[in-house]
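Read the single chain below, which is given as structure tokens and is the form predicted alone.
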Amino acid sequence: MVRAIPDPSAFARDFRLDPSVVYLNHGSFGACPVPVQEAQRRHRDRVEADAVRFYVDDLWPLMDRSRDALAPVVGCDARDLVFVHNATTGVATVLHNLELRAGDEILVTNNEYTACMNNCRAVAARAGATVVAADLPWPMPGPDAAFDAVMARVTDRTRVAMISLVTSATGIRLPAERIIAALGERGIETILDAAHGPGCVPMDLDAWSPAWATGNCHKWLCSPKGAAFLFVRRDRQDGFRPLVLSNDAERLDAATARTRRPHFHHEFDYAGTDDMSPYLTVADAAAYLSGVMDGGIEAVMAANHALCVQGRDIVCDALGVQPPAPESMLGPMATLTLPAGAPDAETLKARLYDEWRIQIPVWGTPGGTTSIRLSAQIYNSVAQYEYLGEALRAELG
């Protein structure tokens, strides 16, 4: 059966998305606009024109350019930022810099990202520590319920917590700043997993003051794949090192005297020959998003949130279900629990894609339910969510 695919928004002209697909899954891997892709190509061309000059001299100010562009987006001083390939790498780097002992506990929630949890368990096992998970309720009544669930699992053995700013599976914006502050009062530091952070929801790392935070730039900030940030609070930077040590590891003082930068930046900014173009293009991605709407990135985040809520309500009405979380806990993503009797997640996801050409996550959520997660980016349109509602009505009978 040939179906009329609804048009995306006018902003879709800036993206290379397949026009035969209704793309409602920006949250998984993002999508990089054409002007930003072109900027990345220019950075790569610069490397190939004179790689020696690039890696020895040009790299340092170009990294600072992206750092300076990202700092106001995440709400911190640029001196406290370095770049890593993705948020999982950021989490792993922090975990490997910790000094855990046997009997220590790492506090997480049952909504943490699988790859980050794998790293938590591996590091804990080597130290003889334990990973303790707080069960967040689903449906989610509100921020207080999330806060209480986390704090209820704190013990006198809790040494560090890893908490998502926006959960991946359920798309909930957790009260991270409240959790960080409450844990800090008990002497417990927090790793803030803001994989969905830059360009997704407003951030103020200086005010929230986690010891460490990491987040992807390739998702909601629309940079090329392979660009993420790692924030380390100033008092935690001494002796904090990347997972891979490069040539200057044992002569940092001399090296940093040449590059005129702190050890923290020098070691992370150059860890051997690598494609640095995703990092360098973060500044270009921030400039693109700042220019597409009056009001800059803040306006984009507000517009995406509004479209997400509208899309969520359209699909809820189509299915006759209630939203499982309050609007106040949403950014540009919303997860909806499907009615009882829905096909299993793998079957439904395949049918939505093969029969309706809709790209959207369908997966399990806490409590053994099946859910879909909507994303809203500037290239999406209201008509696409109406089409999704029609498809779900048909597939769920």
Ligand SMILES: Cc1ncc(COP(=O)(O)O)c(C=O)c1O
Second form
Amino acid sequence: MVRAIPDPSAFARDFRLDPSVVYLNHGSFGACPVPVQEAQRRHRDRVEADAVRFYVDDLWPLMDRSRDALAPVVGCDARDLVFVHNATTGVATVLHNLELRAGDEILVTNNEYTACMNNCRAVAARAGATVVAADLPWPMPGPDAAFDAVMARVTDRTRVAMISLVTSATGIRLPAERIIAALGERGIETILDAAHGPGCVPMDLDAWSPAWATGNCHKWLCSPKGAAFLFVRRDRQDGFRPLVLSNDAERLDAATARTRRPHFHHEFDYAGTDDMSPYLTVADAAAYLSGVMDGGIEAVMAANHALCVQGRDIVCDALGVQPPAPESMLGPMATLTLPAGAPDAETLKARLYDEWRIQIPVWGTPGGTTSIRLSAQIYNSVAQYEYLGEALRAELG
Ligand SMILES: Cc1ncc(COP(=O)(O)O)c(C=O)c1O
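Could I have the structure of this protein in the form predicted together with this ligand, to go alongside the form predicted alone above?
So here's everything in the complex, that chain up top.
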């Protein structure tokens, strides 16, 4: 049967999304707008025109341009930012810089991203440390419940915490700033995993003051894939090293005298020959998103949040289920647990994609239930969530 696919919003003209697919999963892999892709092409052309000039001279000010554009989005001084290829690398870099001892505990939640957890467990195992997971409730009653769940697992062996700003599977904006402050009072530093951070929810790293934070630009800021930031608080920058050491690692003073950059920037900005265009295009992505509607990136985040809540409510009404989390804890993603009797995750995901052409993540959740997570980005429309509601109602019988 040929179905009428609902139209996306007018902003879809700026993207190259497949028109035969209803794309409701910006949260896993964000689409990059055409003007931003064109900016990346120009950066790449510049490299190929004179690669020596690019890597020796031009790279440094262009990295600063992106850093300067990103700093206000995440609320910190550009001096405290470097780029890495993705949030997984950001988390791994911090973990490898920790000096853990046997018996130490790394505090996480049961909602942390799998790749980050894998790195956490590997680093902990090498040091004889353990990873302790706080159980976040689901359904999520409110920020206090999340805060209390994390703080209940603090012990006198807790050395460091790794906490998501917005959780991956449940799409919940955690009270990270409260957690960072309360842990800080007990002498425990936090790694803030803001993979869903820039362009997703408002951020103020200077005020929150985690020791380390990382987050993707290639999700909600719509940069090309392969661009994430790593923030290191000023008092933690001394001796903080990238995972890969490059030419200047043993003569940083001399090298930075030439590039006139802090050691922190110099080491991360060039860690071997690489495609730097995703980093350089972060400035262009921020410019695109700032200009796409009145009110800039703040307005985009507010519009995506409002569309997400509207979409969630449409689907909840269609299925007769209650929203599992308060609206105030959502950004542009919402997870819903489907009523008992829903098909298993794999079957439902395949049906939604093959039969209805809806791209949306579906997960098995504890208790044998099935959950879906919807995303809202500027190219999405209300009609797409109505269509999702119709599809789910049909598939759930
Ligand atoms: C909370 C969280 N952390 C880390 C990541 C990893 O991001 P990346 O694959 O870009 O490294 C994700 C990806 O979705 C995520 O949701």
